[in-house]
Every structure is written in structure tokens, then in C-alpha cells.
Amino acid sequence: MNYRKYALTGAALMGLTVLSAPASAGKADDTLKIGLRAELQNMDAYFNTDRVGIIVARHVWDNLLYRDPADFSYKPALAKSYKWVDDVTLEFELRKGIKFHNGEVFDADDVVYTLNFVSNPENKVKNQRNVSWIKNAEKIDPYRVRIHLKKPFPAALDFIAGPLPIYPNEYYAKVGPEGMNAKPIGTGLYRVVSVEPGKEMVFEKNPDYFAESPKGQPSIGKLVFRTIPDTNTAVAELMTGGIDWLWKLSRDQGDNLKSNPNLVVTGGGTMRIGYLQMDAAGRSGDHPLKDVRVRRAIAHAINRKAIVDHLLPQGANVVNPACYPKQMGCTNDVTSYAYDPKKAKALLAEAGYPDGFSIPFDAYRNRNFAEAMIGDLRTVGIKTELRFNKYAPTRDNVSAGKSTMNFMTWGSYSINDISAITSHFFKKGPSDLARDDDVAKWLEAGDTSVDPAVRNENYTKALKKIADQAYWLSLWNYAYVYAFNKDLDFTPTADEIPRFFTARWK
């Protein structure tokens, strides 16, 4: 099959590549203009699940800990030290002399208020999984707190360093989530100057940012996040100086931009996994995918390597386990499915479908990737009805048991632990289309032990069975094409969180 025909060539871009962006378009006024395709629905970090929201949170707020993007080690941030008191208790000693953007002094009250608020189910934070492991936070003295866990949860440190920013208790108690959305206040490297929903967010460097931060000190004076939904419009803006930075371009779009002397175009691998999920439990009704031979046939029918080689940027690789290979607990020692159409046809015949069958195929992004896989399935006799929709309704169909097969992606909220991906999809939650008692039991054992050997043993059992039964087919890790002003020093990171606070003008 010619997989190049599924590439998004972006004909509109071809005529633009001869244009040149004004030299030092953002450097002249120390303003980095960032192009984003998705609108941030809510500025309060606890009331959105958007990737843009994660990026904003890392710039506006700080956490007790910071995870280094290079080696994934945990470094003290708002806390200057921490220790495990026992399997269900963490103690943090806090830094002194830190202030929020509104002048409020940071201390234990802010940590306790934030964590007790977000872990209370009545407050309905958007992603309950990020906080459901917290029993409560306790103030020991003005600069010492304890976090009590409901049960042993070894991934706690990664969550503390990731989706749990600390809010000012007095301000948040007064204005609540609505007020934080309207006027975000944190301790972070950048202050929010203005927000025009759906159009623009303006941040300025925090001159009072604490010197001991493991994030370092921000260099660029102002960040302007612009929402530009149309890719061609965003690329045109990049090339004419309207913006300085853009990501998530297709491979062909990146290749077209490389001829522009005022831009740097580079690829970067991420933790985000593409996967094909199959309804083994029959939640969506009686259908062929309940038969493991059919699921294995589908796995052998899809040429993952060809899609990676021809459609994805540098940094993407075929993935076999139901996790990002570098996450804690992940193993590559699982059944893998080589591209083998003959074997796929034999398995279908053995299962009673020598002439194939028809089935719905849900997807919400990368339509060209979906069409390439659909072409592979057609080759072995499986006809599909592509139901291409936005993310939210596609996700909701999966949760409601209305999806027979779906092509989706998962970034683990940048959590470096397989409990953030494998356990999400295989522990009998709404996203679980396998409903395997053994897998759920093994994952629970791994999720609740602080012994690395116990965790790895149970996670390996779960991952092996998931792959052997072809409950889902891991496809590849995503790589993104980044294009930005040649005067900008910027480095992509695998956790899919652009850190503009480490960027600088050359």
C-alpha cells in the first residue's frame, strides 16, 4: 500500500514557503507569540483537562515538587524537602519568602486549603483521578504539611509534581473556581496580564519569582498565546511574523517550512500513545471483536511501521505494550503483532469470517492515519464505517459502551507511571472495553504497592495479558513537528509540555 497518499500535503502551504518572516519578529520587543490551535476552556487548572491548560499551569503556578524533563527526577520546588513518613503519609517542609502574584504570602495554609479543596468530591474538579488518592492534607506548622493518602499510592510524587499546582488559600476561598478562571493568581514564573477567551492570553515575566526554583528564572519578558484553529492560517502567521512558535504540524507541513530561512523546524518524540481499542467485552453489542482471533487478525492487518515511517515525524516509534515504554512499570516483553495480512486472513477464516465483515471505526484526530489503517483492514476483508467526530463525543461514546473499535490517543497527563494510562483503561472504569478481572486485579496490586518489585511483577502480568488477548493495539508514540523563529532557543521535551520559561532569544 502507498501510505504516502495519506499524507497531508497542505497544498495551501506550498505557495507560502517562498515568503520570509521579518527578522527577529518577537525578539525586538521581547515578546514570544505562541500559536495554539485549541482554545483553553477554563483558566483554572483543576477545571480543565486540556493540554493547553497543562502548559498554562506550568507557567502560572508552582507545585510542591518539580519533575525534571530530562531525567524525570523529582526536585524540591515550593517544598524544600520531603519524606515518606510511612506508606500512606508524605511530609513536606516548605520554602519561606515566596509570594503569590497578588502579594499573598505562601505558607502551609495554601497547601492544605488547595489539596483539601480539590480532593473533596463535592467540589467536582474536572479530573477526579488526579486527586482521588488524597485522604486529606494536614498543617503541622506554618511551613510543614503532611499529605495523607487513602491507601498506598506510589505514583503520588508524580502527581504532586504534575497536575497539583498550589493556589493562594485566601484568594481562592474568596473567588472560587469562577474567579480563578477570570483572574488566575499563582506563584509562577509568569503573571497573567489579560485573557480574551478563544483569542488571546497575555503573560508577563514575574520579577519576584523565587531564586531557588528548579525551573530556573524566566528569560523572555512577555508570552502571548494566540488561538488560531486553522492550521494554514497559523502557518501563514508563522511565516509572516504574526507568531513565533507553532507545534503539532504534519510531517509534510514541516518539510514545506524547512525552506524558510527564518524558521527552525524540528521533531520531538512525546509520551503520547496512539492506540486502537477493541470492545472485547461486547459492551457495544454482539459483534466479531468479542473473538480474540478477530482482534489478533486486526492487529496483524495494520502496518504500524509503514505509517510511522511515512506519516509521522522523527521521534515516533512503533509501540507494543499498553503504556509509554519509559514509564515506571512498563515493559516491552509482551506479545507483538508484526504486519502480516496473510496471517490476519487466516485468523479471520478460523474465526468464521473468511469473507470479512463490516464494523464502525471511531476516531477524533489524524484522519489520514485513520484512513491508512482503514485501508489496511480493507485489504484483509474488514470493511469499516469511519465515524469521525470531535474528542468529547468520541470519548463519551466509549465511556457509554457505544464504541466497537476506536482510534484514540492518550498522553497520561504527562505522568511518568503506567497507573496513569494502563490502569485508566483496564480497571473496570468507563473507558475499559476489556473488563478482565485478572488484569484489573494485577493493576490494583501494582497501583497500591510501594515495593518496586511487587509493582513490576503485577504490571508485567497485566501488560502481557492485554497484549496476548489483543484488548487494544498500541500503535506508536507521537512525535510533533515544532516550527519557530530562528532567533528563539527552544528545546522540545518528551512530556509534551513546552517550557517557554526555559526558552530565550539568541
Partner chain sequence: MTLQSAKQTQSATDQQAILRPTPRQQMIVRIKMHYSLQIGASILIAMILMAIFASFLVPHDPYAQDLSNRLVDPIWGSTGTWDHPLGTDSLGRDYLSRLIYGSRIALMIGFSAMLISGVIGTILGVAAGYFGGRVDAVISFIILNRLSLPVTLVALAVVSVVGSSLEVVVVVLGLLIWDRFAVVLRSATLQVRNMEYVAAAEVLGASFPRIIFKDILPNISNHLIVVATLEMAHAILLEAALSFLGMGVQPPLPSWGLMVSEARDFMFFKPWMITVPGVALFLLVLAINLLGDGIRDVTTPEGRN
The other form holds:
Amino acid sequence: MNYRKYALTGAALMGLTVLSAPASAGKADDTLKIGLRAELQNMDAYFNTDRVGIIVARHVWDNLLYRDPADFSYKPALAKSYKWVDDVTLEFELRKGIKFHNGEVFDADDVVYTLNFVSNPENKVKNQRNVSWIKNAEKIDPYRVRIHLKKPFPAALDFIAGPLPIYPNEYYAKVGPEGMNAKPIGTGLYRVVSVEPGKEMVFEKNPDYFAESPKGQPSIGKLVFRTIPDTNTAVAELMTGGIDWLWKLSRDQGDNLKSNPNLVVTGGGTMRIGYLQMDAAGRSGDHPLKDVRVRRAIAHAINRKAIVDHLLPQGANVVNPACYPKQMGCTNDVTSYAYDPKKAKALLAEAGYPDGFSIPFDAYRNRNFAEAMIGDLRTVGIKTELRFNKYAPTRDNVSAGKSTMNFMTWGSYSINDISAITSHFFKKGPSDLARDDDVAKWLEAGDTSVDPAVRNENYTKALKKIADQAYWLSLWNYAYVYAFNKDLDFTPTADEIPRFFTARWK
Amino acid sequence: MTLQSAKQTQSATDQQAILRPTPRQQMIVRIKMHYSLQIGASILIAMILMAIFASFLVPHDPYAQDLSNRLVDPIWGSTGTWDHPLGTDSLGRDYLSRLIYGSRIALMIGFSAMLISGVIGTILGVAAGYFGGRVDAVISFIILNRLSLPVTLVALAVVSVVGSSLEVVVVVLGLLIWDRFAVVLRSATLQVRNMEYVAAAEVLGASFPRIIFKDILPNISNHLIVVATLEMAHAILLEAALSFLGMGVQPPLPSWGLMVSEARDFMFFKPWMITVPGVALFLLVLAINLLGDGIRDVTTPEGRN
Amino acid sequence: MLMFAIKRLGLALLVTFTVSIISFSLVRMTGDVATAIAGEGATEADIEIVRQQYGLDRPLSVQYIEWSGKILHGDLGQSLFFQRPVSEILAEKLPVTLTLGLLALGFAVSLAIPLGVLAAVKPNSLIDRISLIIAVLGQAMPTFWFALVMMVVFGVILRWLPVSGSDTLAHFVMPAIALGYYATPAIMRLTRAGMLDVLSSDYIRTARAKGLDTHVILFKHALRNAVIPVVSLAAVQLGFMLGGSIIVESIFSIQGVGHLALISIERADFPVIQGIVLVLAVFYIFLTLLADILNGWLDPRIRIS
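For comparison with the form predicted on its own, produce the structure of the form predicted together with the partner chain.
Then the entire complex follows, led off by the chain already shown.
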């Protein structure tokens, strides 16, 4: 134990320090370094439920259809064309000459194997909702397949274009989900070069990508996804050139980064909405929120506009219906609650709570938004005990009927149909805190009809009652702030899926 | 332990030779000579007063938000005004008022957690030292178990399960950090137990509580106080760390750890926002540590370890 | 000596056993783990599938017996999130945390021992004062805050050091300092006290009287003896650092055990949390065992008591 040894080590450390300047990334070596917050639990797209997983899937695999992020129209991708044979049968004609990264040729067998594998409950894919509507897939000829539905499902095309990438059947049959996790193989624009879980994923451009793809051709040679869980550490990396691209920044971080000449800060709205859900049915016990006047008072007490104007980034707006207004079946024609603390107090007094009360309040993200709402509620006399927790326990609490009031968000799996949100929350499932028979009935009628008029009529009735009874207060849609290297040409999309294959160096 | 102590030990001995003052007088002299103890005590007293009179001191309601008036600079910044001497936070709340109220949280949690751990640790330590033998073996085993558990990790895991709130944090910390009390008081009790007056009391048939409260505790109280200050500081730092990770005190309570955490979005752009609560935390812990060190020096000038 | 070592080993094994029980029950207090595994946006049907798949619908006692049986074979179970063996994940992450811990300890020791020695050689000198200030600051500085301040200053403003990751030694400089600084005061104080003791002992006085060179006395005789207790303290501190690396690893995005622990707590990935608590506890037990045996070997008095 010689102290001089330590002194020497120390000195050597300091020496190394000075030598290592931050690595320069970007245009020069045709490598885009992307900062991600979360690490991916499994590379196999059917065995993770992460946003990162969706991003990876869009780059490594293709679907039968592709949903254009600009106008949400469905374009043929691996399929050349498609048609509805009847309410429960979809037929696809497939493209020829497409190859997977391992050389396997794409044909009907791949589609049939993939869809039959994932829709079989025994294979236990992570998100059953994505596949449970599929009865089976059937090969008509080497380049023609039919998908049979269990019952009419209007949102089917959105799922086919979304969470249902097509796998190579021979490879997948041989290696299974473990093998796909270890070495993902797809038809996609990028090939997976290496994966270090929790640290780094490296993708390289697929030079043989099929020319007719609606996704275009990849431009940037190499994508490096780095996991940096802490936002501010990631911002520091961005400021010092350690990464080129970062998203989901707070509005303030974005505003502050704008002054950095090496960065571009941009953003836009998404389909994800924030909402306040109230236990109208009283599953969590006897509490003031069972009274509709109290729920309306809360709706009037929260200054949604101020929070949107001051705390959320550009592209966020106050939302009134219990869905994202651009989703199919959604309407803005519902009761909206203006900010009015006086009215809120009057309603509280009328309900018998002139001095307010105290309730538990669950939340899992955007602590500052939750805090702002707590402040607003405090002004009208409602005290909250914030139970800020991670998503899983918070959701668990809600499903178990233990939440009196919660602030959560819902991204509808990027599915542009009201059935992915309103029906999820108001059809008397575990996360339905209202348990309104009428609403559930109307939603079921809308979900099982393929006639747009019938759907709209029923959905409108449901949404009106939800708003009128203030079962649920929609708050705002989310907007994301992106900051990236000024040499990069990148366009954010509303579906929360960054497309690096359309990005290029200026 | 400190250089002041060394100095004053020396001077105290010099004086002793001439005047032979009473132990109490000696102690007062030592305190008067001990500057770091005085500094620590002054800061701590100031913080305690600040916490007690917080409602009179604050310029604004620490919970009153004003989103249109958010992120105002402190007086030394470009948009600073005297209305908000330390500016406002990301929800437009007065930073100074929150800082002042934060002293309540820190002191409250530090003190309560210390009290819980102190009771547990003292009971275990004194029992082990007094009874010895099997009792000592069992308690030492418990202490060993406790020491081998990583505190931060266990605290985080428990809080994430039970749900985080001020009360939970106090109890969890209190249940976790009693080890030093137990270890120190065990050896202190062991020493005192072998003193003749304890044996005398036992022979005279003094009751067990009497021996503990009249003979043992008063004679180990200096150790108790020193450990208590150390653990209070420790608890304050742990609370701040938990709150920083989002698993401690919940908003809108103005915990200093939480304030640093909330200010992180601005750390590269408005560094004072993490600096202010961080310095407050640092000063409080520093004051408590200085006081603890000072008390040890003053009460046991010969007992350097 | 052998008897002592065997006894001590037996105790260590016993502690390992109880700690394993603690770490199991600690995490099983949690609510529905299946929800956590199924992830954000999963439906009830998804959750039910997960519950059956992982055997979470069985009674706790059955799950416990199965778990403890497997542990004896080195199987820490399967991570719920990664669907890979916990032991495999830990084997990946431990080297990073060990590197960080050793570097932090290296920093603490290389700062604390020279300062402690100098402070003891020249009590009440400027260097003694400086080392005192460093000690006092180190104890009061909240680790997370210190880490943030370093990141702002050396990472972003001066750009001397990379702000995140663990690829090169340079990546470890700030994290190691943040983690090691808190341990510095204890090591420094012990070195100083040990040196003071040794320097005032008879044999050093004899050496001085013989006219030996001061440097020879200091480094060949005094330091060697004073450093013995420091070695065992350092071993124990390393154990604490591994447990305390949670915050530092999260701030600097170091993919080690500490960060793994934090995200596993967030995901309620209880096999991983159990595994980490157990491994860190065993590590600590092993280090203290080593320190005890080392001390017993160096100092016969310890063996006998």
C-alpha cells in the first residue's frame, strides 16, 4: 500500500483526460448518433412494448402496408395491392423480388408464417391486442395471401401497417424469438450490425432495399442508437457533439438549446393525449368525485390553456373529447370546460364542499404538469396527495380500481382510430372508471360496424356523455421537441415514430 | 479530531495547571476556543429559526404558482426584481420562499429519522453492551446483516413499493440508519459497564431501568449526541438523494433535493437554479457535522479515534 | 488463527443466508408484477398471459423455495424485462461498477492518505487546515449535486471530460471523483489519527533518537503501521461505494449495476433487484471478512477477543 503508486495512477488519469477530446460525430463519417432514453427489452418487435421497439421495427422490417405519416393514408409496401373480400377477409397481392437481409426470398409463406405465429396465443407475443383480431392467414398462391378476421374490425389496416412487421419464415422457424432478438433479420432499410443491450445499437444501410418501397431509400450510412437514460445528460452530450439527435425534450430545454448555433430545434404535435380520469363509479371508495358537480368543478379549476401555453412545446393544444381529434370517429362537438375557478368554487359549494377536500392523485410522468394542476386545484380548495410513481404501478392501481383521480397519457399505439382509445377506457374494462352502460353500449356498436355513418353516430353519443358527465377530462395532446445537428435534414412526424431512413445530411 | 481541538486541548491543559477550574468551566472554555463548533452551531440555529418562522420570513406563498411569471431571474440576473430575490421556478413560484420552507422539510426529516434510528440503535447497542454474551452475539449479528445491505438501494426499493411520501421516507430512513448508533453505543456501554459504580449499583440491588437510565445512559450521552448529529446529517443527505431520484418527498413540498431535481432542466442554462438549493443543503449538513465534531472534541478531548 | 478464520467464515455464511431471505421478501412486498412486465399500454389479456407465463399466479412460499433452491446453484433467476438470466446480466454490468468503485477508492485513497500523513506530521499547519477543510466539505457535499456541478463545469463549459458513458478511462474521471470524494474524509481522519499515534510511540522516538532520516522514519516505519486500519476501512468503503453508485451511474449514464438497480426498481424487475441486493451484500460480507482476517493476522489481539 504505497501512496506514491496511487499518486501516479491519479496523475496518469488526469493525463488521459486531457488527451481525450469529445468524439466528433456526424456528417464527416456518415454516422448518425441518436440519443435514446430507454433501452430496448427485446429486439424482436413482437416481444417488446417499447416505443424504441416500434422505431427499430420500422427500420429493420417492412409491413404489408405503410401508413403515410403526412396524410395517414395506407400505401402498399410488401404488398403490391390489397382489397376487402368481405367484412372479415382481406386479400393481399405481394411484391416479387424482395429479399431479407440474410438472402431469404420474400413470399406468401413469410406472411402466413409470421401472422399465424404471432396470432397464436400460445406463442405469447407481448401485445395481444395487436394480434387478437386475426383468425388466421392463408396462402392463396406464392404471392397472394388472405387474412381472415374473427369479426369485423374497422381498424385492421392500421394494425397491418403498424405493429405487424413480416418476418422471414425459414429463419424465424429455425431461431425463434430468442434468435430474432440476438440477430434481427428483416427486409428493411437498415441491417442490424450489433446490439449491446442498454448501451448501443448499430445499424447500417441496406444497399439491396427494394426500389418500389413507399418508405423511399435510406440515405445515411450508419445509425448508432445510444441509450442515455438521463435527459439532461443527453442534452449535455448533444451540446458537446457526443450525439447528433435527441427527442422528447422539455419545452424549456428546447428553448434554451435554440441559442446553440450547432443545433436545430424543432417539434410538433403528436396523437398522444394527456387526461385526468376520475373515479365516478366510486370503485376506490366513497369520495367527493362520485358527484358530477365536483368532477365539473375540477374540470373548471384546471387551467389547461395556461399549462399548454407556458409549459408544453409548440404543437400541443387543449383537447376536449376523450380521443385525439384527428382520429377516425372523434369529434370536437362536446362540452368543453373553460378555466373558471369561481365557477369551480360555486360548484364545490353546491355539492357540499365549500372548503374543499383532500384526495389522492396518481401520476406517472410530467411531474411539472401534475404539479401545475395540483397548484390549480389548491386555489379552489382541493388538496391532493400526489402519488407519483412509475407507469406500471400507477396503471396497476388504476386497473385495480384503487385510483380516485389520475393524470395519465395515452398514445393510442399510433392507431388513427377512436377504438384504440375511447373504447379502451369506456367499455367496462379494468381501466374504465366511469362504468357507464350507455357509453359502453354505444362504443361497442361503433367498434363492430364497418359503416362510417353508424360508427360516427354512436361514437359522438358516447363522447358527448363522457364530456358532459366529466368522467374524464382530456387535457392536451402532446408535442415533442427534437434537437439535432444542424447538418441533418430531419422531419418529425405526428405518430411519434422518428424515421431516420428519410433523414439525410445537408 | 480537529486542529482547533488540538490547540484548545493544549491550552486547556495549560490553564488547568494554574487555575484548576471545574470540568464545567473547562468545557465552556473549550467551547469558546472551538471556532468550528461555534460556526456550525450558529448556522444550525439560524436554519432552525428560519424553519420555525418560515411563514413570517417568506415574501410569497411557496406554493402559489403563476405560469405567466415563470423562470424569473434572481436579482443579479437580467430580469431580476426585488419582488423575487432568488427568482421563480419553472411554475412561477418564488424560489426564496420555497428555499426557506425547504429548511423545514430537511430538518424535520433529518430529526425524525435520526430519532427513530436513535431509539432502535440505542436499545440494541446498550442491550448488547450491557448484557453481553448471547444477547451481544445476536445483536452483533443483526448489525452485521444491516451493514451488508446497501442503504440507498434498499431505501429506493422499499419506497418504490410502499409509495413515496414524507412519512414513508422518514420511517424507511429511520429503520435503515441505526447501525452507527448500535455500534458506537455498544462499545461505549461496554466500557461504562465495567466501571465500579455500575457494579456497586448492581450489588446495592438497584433496578435494571435505574441502572440504565441513571448510570449508563448519562455516561454515554456524549457518544449518543455525536452519533445523533452524524446520522441526522446522513438522513438529510439521503432524503435529498431520494427526492432527487423522484422517490422521496413528493411535490408540491419544497424539498431541497427535489428542487435540485426540478431545476435540472435548466442546469446548463440557469446554473443558479441547482446551485441555490444545493448550497443550502450543503450548509445545513456542514453545520450539523461541524457541531457534531465540535461536541466530540469538547466532551472527550482525549478520546480521538 | 485458523480457528478465528473459520469462525469468521461461518458467521459470514450465516449473514449471507439471512440477507438472502431479506432480499427475497423485500421485493416480494410489491403489488402486481405482471403489469410491470407487460409494459405500457398492455391490456388485461396481455397481463394475464404474462402472469401465467412467469408463474406469478403461484403462492409466494412456492416461489420462494424455488428461488432459494436455484440460488444455491448460482441461478439468480430470469430477468422479467430482458428475459435473460440475471447472473448473465450482472456479469455484464459488474465489471463497469467494479472499475468505477476501484477508481473512486483509488481517488479517495490517493487524496486522503498523503493529506492525512502530512496533516499528522505537521499538526496545526496550513496543510492540516487544508486537509481538514477537504474532509469537512466532503462529508457535507451531496453526491448528486457535486456530480451535476462537475458535469456543468468540466463537461459542458470547459469540455475537458466526456459527460456520459464508460468507454474510456476519461469517462470515469468525474464519476470516480463524485463517488470517491464522500469516502475521503473517513480515510483521511483515520490515517491522520493512526499516524499521530504511531509517531508518538516509543519505537519511532527511538528511531528518531538514533538519528534515522525523517523520510525513512515516515515511510518505512510510521506509515506502514498507520495504514493497517486504513486498509480494512478502504475495503469496507469499497463495499459502500458499490451500493452508492446508483446516483452517480444514473447521472453519468454508466451502464453498471447501480443504474441497472435503479431502472429495475422502476420496472419492478424483481429478480434483478433481488440479485443485485444479494450480490452487493455478499460482496460487502466478503470484503469485511477479508478485512477482519487481515486485521486478525496483523494484530493478534483481535483474534483472541
